[in-house]
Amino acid sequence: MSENEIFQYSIVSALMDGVASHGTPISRVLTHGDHGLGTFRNMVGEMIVLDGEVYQMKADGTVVHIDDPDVTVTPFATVTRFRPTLRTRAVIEGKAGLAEYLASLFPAARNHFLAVKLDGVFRLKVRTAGGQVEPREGMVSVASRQTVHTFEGVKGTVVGFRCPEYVMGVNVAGDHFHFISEDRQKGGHILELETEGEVDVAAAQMSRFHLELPTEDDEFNEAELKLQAQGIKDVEG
């Protein structure tokens, strides 16, 4: 794939229906991108892909570097070969403030995708999912047991995407970001975010989207995959 093209494995509606027992090796995902996010088999923890390295952020607060991407499987991931087309610095107040700021940077990107990376010092609330307790348990049920952590004055990196409204159910419409600390010891899916002073902002607008669906997967084949827009919004925060 070329630079700043999205590659996605499976769809978020599949996670909503509990399709998470199988997937694709993370090594395959990394052939398509070096920046992104996702989850792991059985929705155990949050995935962040940063500079081509993959980390699993678990509900117990630990972070694991994935050093066996050939055998570690993801049921859902979104990545890109990130090459920023815009770099700047900014103070961000809240997720809504970040949404407004990105819209001001890319006024013609309402119906396009954005890849985003922030580096600096943050105050955040993040969540990590503990995973399924039984096969085909849906994401709403899994998220009901999520662990929430609050971090103050932590230096690190925010990685994620803005997706247009029309992909809801395929991906998560709007902003979807994960965080990992500089020391790679803490992180998760971002629920709340503010910066402490200015942070470095890097972003790129994208217009090419590549989707690969699971094959030979009974869970995916038998799932209803009906749009659960409100459920997705509730889970993703």
Second form
Protein chains: 2
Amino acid sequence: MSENEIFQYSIVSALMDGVASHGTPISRVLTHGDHGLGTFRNMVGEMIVLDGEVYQMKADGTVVHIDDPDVTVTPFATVTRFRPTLRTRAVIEGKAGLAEYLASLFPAARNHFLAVKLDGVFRLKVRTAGGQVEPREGMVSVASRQTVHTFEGVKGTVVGFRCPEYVMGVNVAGDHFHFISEDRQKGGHILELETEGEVDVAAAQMSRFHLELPTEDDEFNEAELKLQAQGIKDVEG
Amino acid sequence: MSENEIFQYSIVSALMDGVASHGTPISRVLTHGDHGLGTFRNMVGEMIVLDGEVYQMKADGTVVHIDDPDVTVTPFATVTRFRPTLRTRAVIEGKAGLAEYLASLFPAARNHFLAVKLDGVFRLKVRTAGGQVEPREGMVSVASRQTVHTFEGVKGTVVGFRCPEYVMGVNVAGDHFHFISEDRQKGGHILELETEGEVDVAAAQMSRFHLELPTEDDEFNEAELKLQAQGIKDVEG
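Switch from the form predicted on its own to the form predicted in complex with a further copy of the same chain and give that structure.
Expanding to the full complex; the earlier chain stays at the top.
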């Protein structure tokens, strides 16, 4: 895979349906990208991939660096070999403000994918999923027990993607961002954000999408995988 | 791309929205596969890719071999480097019968893609799209003027795919098959089919999907691309 192409393992609809007992080694995902997000086996915590390093951000507020990517697996991840084609600085107010800002940066890209990275000081509300209490527990149910943390004046990095509407179910339509602090001590899936002053913005438009489905995974094979657009918006939007 | 992976250029939702003025050279598509289907600029006719050869099946009933794949472009195509993992023989009654038969051949693959080829003698109803009468004319409108041909006792080949439900909009959920006669004189998009006696069946399960979006294409960039699931079922199902 070349630079600024999306690689994705499994689909969001499978997570919605609770398919999270197995996965692919994180080292395999890293061969396709150095920037991205995802989750871990049984949806324990939020995954962020930043400059090729992978962190697990847990519901208890701790962050673990994944030292054994050959052994640790992910049931869902989206990554790219990120090479920003646009760099600027901006003040951003709210997730809606970020969406509008990205649309203004890439006016002809609403039907394409974007990879985005923000570096600076933020005020944020993030959530971290605590994980399934039983196999096949769906994401809406898992998310009902999510932990929410609020951070102010925290220096760190926002990593994520904007996906076009038509991939809803395969991925999350719209923006999907995770955050990790510069000291790698805290982070999560972003529910709300504002910048404190200007932050560095790096982004790239992407027009190639590569999907790899789980194989020899009975959970995936047996899942219904009906489109649950509203459910995905509720828990991932 | 390896064998039995799907490559797709553009998305069905773009065709629904009439995005068909431009495209990618067919020779580029052929680097990713030797088996598949699609359409041509302005949706003129049905494309079939069989053993690496490309044919345009037109509404007037004629079939043209594409001799200049570097020049002729496609606004939408789906192909694979087809290497059947299963070969058998079967009698098939109706599109529903084919769907049931494929499900029985690959019981654990309902969330995966299938590539399928049938060789034998068929009784078929096919349609061929005559093309847009103006730029951005949507596929439902184009299909309202389609030509329908009925063939009996015709020897030839059925080429196509079964896609999982969750890719509706990106591709066509369910079965999508085109037909070409052995003498390469007639064919089209299959509306109904029955085999006359047993036919050869070749198929493969696919778990990797590669999507390439149009770039520098104003039509694509400006299209709304809302999910029109029922519309797609009506004209492509």
